[in-house]
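One chain comes next, on its own, written as structure tokens: the form predicted alone.
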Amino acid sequence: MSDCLNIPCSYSKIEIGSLMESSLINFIDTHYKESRIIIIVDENTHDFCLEQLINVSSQFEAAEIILLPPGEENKVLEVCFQVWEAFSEYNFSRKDLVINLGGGVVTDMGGFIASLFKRGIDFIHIPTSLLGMVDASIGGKTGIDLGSYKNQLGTFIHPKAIYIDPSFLETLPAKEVIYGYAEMLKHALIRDVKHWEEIKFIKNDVDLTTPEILIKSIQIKASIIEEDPQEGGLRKILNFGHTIGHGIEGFFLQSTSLAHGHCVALGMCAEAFLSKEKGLLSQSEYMDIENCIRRSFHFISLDATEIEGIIELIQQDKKNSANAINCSLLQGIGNCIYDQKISNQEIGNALFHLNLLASSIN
């Protein structure tokens, strides 16, 4: 009998457990028996994860493999065009199936590519990174970057299924696991103070990736999407840490190329600082958050020019409206409010605070 667990969800089938024990083949045979299968990977998942998927069933041996260059810097329209041209050369149809095997970049791009080709091909996500498993693969957001602006082009379309096999995490370096920890901390901070207490002192990837911890984080995100699938209101709380975090990530994209999870962690510290400054979060709660993030993520020094550049990028954030910068802020740990207006000066103060933290640590 399978040990896989189905997580209740109305918009996508979400299953966690070994791929070998999963319903993946039955799902494909039931819904896509006459379809051709396209597997999208990047260079890392091609080398470390693809064989594991092919071993699940011989039918994957006949799949067409589309190889993406790795990294956020390649999450761009030019690469998508190359993939669409390959789709056309292979004569893929709307009845075929795309399987995205990879981390957040692969699921973001793969979903975007599938959602637009011939007005949409069905796709399945098989996330291989912790960040992908608990966050990026869930919720139906696809997207690519436009220059330094994160996810400026994208669609809302849910994968038909998401198969989460924690054994893929064994292929990751420890730092990649920590990047996923940032999104898990976010889920706890915005929705579940008890879960925050459970995970804030986790220091190793073994404790971080137990089935119980993974399932809880996935359930938090899935439940928010269930209530607000199109980000009309509540779903915006998932953007906590991402307004400033995306600005930092975009600014350094062409130079040091900081990882998304790292930038989200810094963004959460900055936006928790703003929450405190606005009287929404107590000093002790803020220090609890700051200390947690300092334990797992290194802070970076920011000079005045860099701070100004980050603010300029934030002014183009896709969440903004009516020339105002919108942000999700904490109203106590476990509770988040959205559409909070923040000024350039407030962002500058928060970034300067991050710089002070970097200086004090170094």
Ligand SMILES: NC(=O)c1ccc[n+]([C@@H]2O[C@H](COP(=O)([O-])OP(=O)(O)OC[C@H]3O[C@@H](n4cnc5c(N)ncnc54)[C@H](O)[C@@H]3O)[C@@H](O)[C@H]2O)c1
Contents of the next structure:
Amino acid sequence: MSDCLNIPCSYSKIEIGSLMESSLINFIDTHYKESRIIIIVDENTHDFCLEQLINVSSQFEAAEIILLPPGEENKVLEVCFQVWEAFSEYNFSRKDLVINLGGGVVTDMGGFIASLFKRGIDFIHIPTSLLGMVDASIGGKTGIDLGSYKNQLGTFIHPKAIYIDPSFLETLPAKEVIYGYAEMLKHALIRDVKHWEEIKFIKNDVDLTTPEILIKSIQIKASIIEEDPQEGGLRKILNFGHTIGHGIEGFFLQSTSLAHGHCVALGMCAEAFLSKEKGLLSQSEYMDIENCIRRSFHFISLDATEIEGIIELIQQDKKNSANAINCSLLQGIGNCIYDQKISNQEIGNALFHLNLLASSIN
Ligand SMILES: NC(=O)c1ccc[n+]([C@@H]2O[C@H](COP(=O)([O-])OP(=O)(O)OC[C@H]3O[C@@H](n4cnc5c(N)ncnc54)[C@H](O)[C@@H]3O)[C@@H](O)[C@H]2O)c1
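Given the form predicted alone above, produce the structure of the same protein in the form predicted in complex with the named molecule.
All chains and molecules follow, beginning with the one already shown.
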């Protein structure tokens, strides 16, 4: 029996706790005894996390290691091609098992690669970044970017299991912890006002990685996925901050490349502003959110051309329907509503507001 905490989820086994104490080996022995194991890492998780996994069992010493270049700019089809070619050279079969060991880029792209090779190889996620632990590894969305369009190619395939060991966070740079904080704030804002009150003043990256806080955030995401695994309705609330956030991220992807968590934080501020402008959120609730985001995230200046470019990208967002831009907005803190139509003009106003904040703060 494992000493780790199991989070109820009918799509993937989710276990939190020390990998050494976890059911990982038992799970592999039960389901993948005859399989070859392929471990996908990026250069950083190769250096900082792989040894910890190999220490769990000598059977990982025989695994094939696939090394990806790190960063969002490498979450692209060209890298997938190279990995699929390597899979073919190694003659991997559908009975083999992929283990994705890394942040959201590795789990998104490793899941995508595994889900398509020979019509799908089973995979397990072992997230190593805070953002990966509380968000990216959970929910079965795999994907890669296409030019400036975020996650434009992807599949909905759940990992067979997700093993979350917070000790991996010991080597994660502090700024990456803060990017994970953005998605934790999102979970609180869309679903749990009490959790929002608990985490809104946290500034210290160490305090963000305590097991209780991680578990609460993971439970919020897992419970939403449980109710709506394929994003037919409710799951869309997880996109709060992402309509404008993905627009900003995609726009800068080919140049300065802003981190996903950073863009989500800016997107949440902009979409909370929109919620207030539409009379869904009170002025004081909006200020509570703006102040929280200002305490941890840097606001960027956006000129008129950049704002126009971001709006153009948002028009291509996957969440849109029949030429309308669909957004998830807050109807009070802890309550999110989805499929809210927003106009180009409204997005422009929210982006101008972000720009105003950048000039008044930075
Ligand atoms: N599938 C989903 O539901 C979902 C949800 C949210 C975000 N995402 C995706 O997740 C990605 C962002 O994830 P991220 O913030 O983890 O980025 P990331 O994977 O790029 O990781 C951030 C950096 O930290 C390094 N790193 C990771 N773990 C480490 C460790 N333990 N020690 C030292 N360095 C470590 C990585 O190599 C990288 O340089 C985006 O592509 C986003 O689109 C997906």
